[in-house]
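Single chain ahead, by itself, as structure tokens, in the form predicted alone.
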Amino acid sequence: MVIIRVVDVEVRYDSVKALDSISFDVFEGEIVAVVGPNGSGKTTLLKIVDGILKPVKGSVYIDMKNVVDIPRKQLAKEVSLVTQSTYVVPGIKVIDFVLTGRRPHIDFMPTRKDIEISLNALKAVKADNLVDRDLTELSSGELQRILIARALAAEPKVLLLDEPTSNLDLRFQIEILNLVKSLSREKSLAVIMSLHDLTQAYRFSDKVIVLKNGRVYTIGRPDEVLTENVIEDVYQVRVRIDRVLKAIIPVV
């Protein structure tokens, strides 16, 4: 079942053309990876998906039902956006902080219902033993996974991930990437997010959508678009793909 349509979509910044006639569709239970090079749109067209930003031209539909017609309250139910920075506040509990992903669902105040989705949430990234822990005590990893956490609190049928491995260690990349991998078959999400790193793109994604100055240069499963070739024309920069191993590897 398509869950995100995107038809033909036109960004602009001021007169700078941001994002130019893209469209694509995300599966329910899909992961799809957005790679190019820095400037390309990536983050651009996750906000686009995410309603903070209007296209000029095109549309952008969630279930079926187009963003610009859907109550930012009731889009925040459907979408939640994982950004790269996150202000973290001195003296803010872990349990308080994902509970505030609860906010489009909560009318005053917070109900039991809240805490137990929003423990629940903790469970399904494996921080539920974070519960009561400062936000500034965490480790890189263990923010990341709060910070999905919170996005998972609002029960959400898209979860959109802008860099989720950036600044974290090789170890913290690849169980974020497995966790996200497990949520999105266990939760049936459809999950995008941008990614630098091509062979994370090739090993945990179903799609990838390849950006080269805003437009979409290339999109399918990652064996057919991630090729020599491709990578050499967006990045211009030569590499060996290992098939069996699933890696990019800069020629150097």
Contents of the next structure:
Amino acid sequence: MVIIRVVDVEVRYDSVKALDSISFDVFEGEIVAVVGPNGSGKTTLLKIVDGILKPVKGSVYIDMKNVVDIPRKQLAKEVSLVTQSTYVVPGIKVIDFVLTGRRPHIDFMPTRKDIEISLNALKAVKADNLVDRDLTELSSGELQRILIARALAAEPKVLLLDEPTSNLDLRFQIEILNLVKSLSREKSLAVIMSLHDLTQAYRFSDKVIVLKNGRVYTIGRPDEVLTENVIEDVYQVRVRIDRVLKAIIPVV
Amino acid sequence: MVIERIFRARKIFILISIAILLLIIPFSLSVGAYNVTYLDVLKALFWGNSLSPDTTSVLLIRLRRVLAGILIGSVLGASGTAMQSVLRNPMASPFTLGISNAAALGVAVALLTGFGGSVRGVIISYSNPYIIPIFAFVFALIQTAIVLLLAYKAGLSERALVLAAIAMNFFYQALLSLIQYLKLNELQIALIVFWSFGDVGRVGWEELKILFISAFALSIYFIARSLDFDLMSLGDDVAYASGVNAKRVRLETSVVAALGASIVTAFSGVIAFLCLVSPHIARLVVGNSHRYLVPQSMLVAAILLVAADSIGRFILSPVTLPVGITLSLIGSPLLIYLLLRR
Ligand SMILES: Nc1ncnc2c1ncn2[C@@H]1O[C@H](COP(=O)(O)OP(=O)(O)OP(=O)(O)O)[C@@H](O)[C@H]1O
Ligand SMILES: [Mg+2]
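Next up, the form predicted in complex with the partner chain in place of the form predicted alone?
Following is the full complex, with the preceding chain placed first.
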């Protein structure tokens, strides 16, 4: 079932055109990787789907409803975005932080149920041992998992991740991506994540969107889309692709 | 379970603070130039032991101060916490909006125009005891409205708010100095200076009723907003993504906090320091989760204010020090201690 439909979207920041004629579908339980050079519009694309930015042209549909017609609080229940950077204030414990992700469901005060769901979200990212830690005390890998737990606490249908693996060491990168994959499979969560590492996009996604200068350069299954020619065209870097290892290696 | 332990610990800290406040009340009733023992106070409170009429009237006056301290503390503690969250600034308070200078200007204008009372020689005769608080309150409100309007025009970011407030604050200070320099005599200037020392002793029973209603409404509002305050500290974008309009919360909170602080200032002068120090102490105890932080800051502020007022009554006895002075004397070392601990 199609859960996200983006139709002919154009986005501007004042005079700068950040996205142009973007169209694609995302299915339930599908993992979509958005790749492209710096400034190609990956973050902007995620913000459009989350309704944080409004397109000047075209529309975004979640569950067949136009995003601009969905009340903010309702949309926040359906779509969760993990941003590239977050303020981390001292004195906030992990559990308090994850509870803020429940905000769209809470009218007055968090209930026992909200606390339980937050705790389950922490368990889902294997971080329930961190509940009473201060946010500022966490390693980047731990923090990234907590950020995902906060997003999951809203019990969304769509999870948006902006560069979830940057700042992480090799082990944590794999760990986070495996986690995303299993979450998506278990909860049939639709995931759109921006990635810089093309090998990761190749290995961990069902669909790849390649952006160049705010336009969809190509879109499709990783093995169809990620070819030497496409990558050289988009990044101006020559690569060799190992189809057995699913690895993309720059040739220098 | 760990989670339950975290939440229970915070609740226990809040209960302990309530207990401390309750213990301080009879102490505060017993200190002052007129001697009543702690035990006599307890007996009178719990066993209805009759006291001499003199003692009773002294105790009633002190009770008024204590109640004023608790209510003013609640308003300022909660407002300080809320403003620090929405302005994302640990030094913020409703007084950041420039309320105190505006209120002082209001007092000056009241005296200048003769509404506040006329001066003949060295004697000021007040025309009406409410005129000066009303002028202080109205000027504080005007200041708040101007600052919020300016900040609104500039996009309601936390920076816009603070800059607008600072600019207006200097303007008021200049106006105040100008009026003092050109138009007021020594006695009137002394009155403004005296007014600006925060003092809970000025609050009468009628004012207490108004304070009670304000403190009640304001604390309900801020506690209901507590999850939003948690979100605000994560940034406007994050708050918005979770369905919270950060700009609206910032605007509403500033209005409510400014109203509370203006009422308090009109009745008791400037006790700005409390807004700053109480949230910091409360944060050490219960952390940064506003569901607990808001009530805990209210309690800390109430305890500090009642304690400072009691100390001010005996430290230079028979002179009673205005609580604003005592509080800054106690509070600034506390704040420095907190600073160096980090
Ligand atoms: N707030 C903004 N105001 C003006 N222009 C912006 C703003 N945010 C992004 N842009 C511009 O829009 C374009 C797309 O930016 P975006 O952040 O979406 O790129 P990105 O693919 O996420 O880049 P990166 O890989 O560096 O994160 C860029 O040209 C950028 O300069
Ligand atoms: Mg980006």
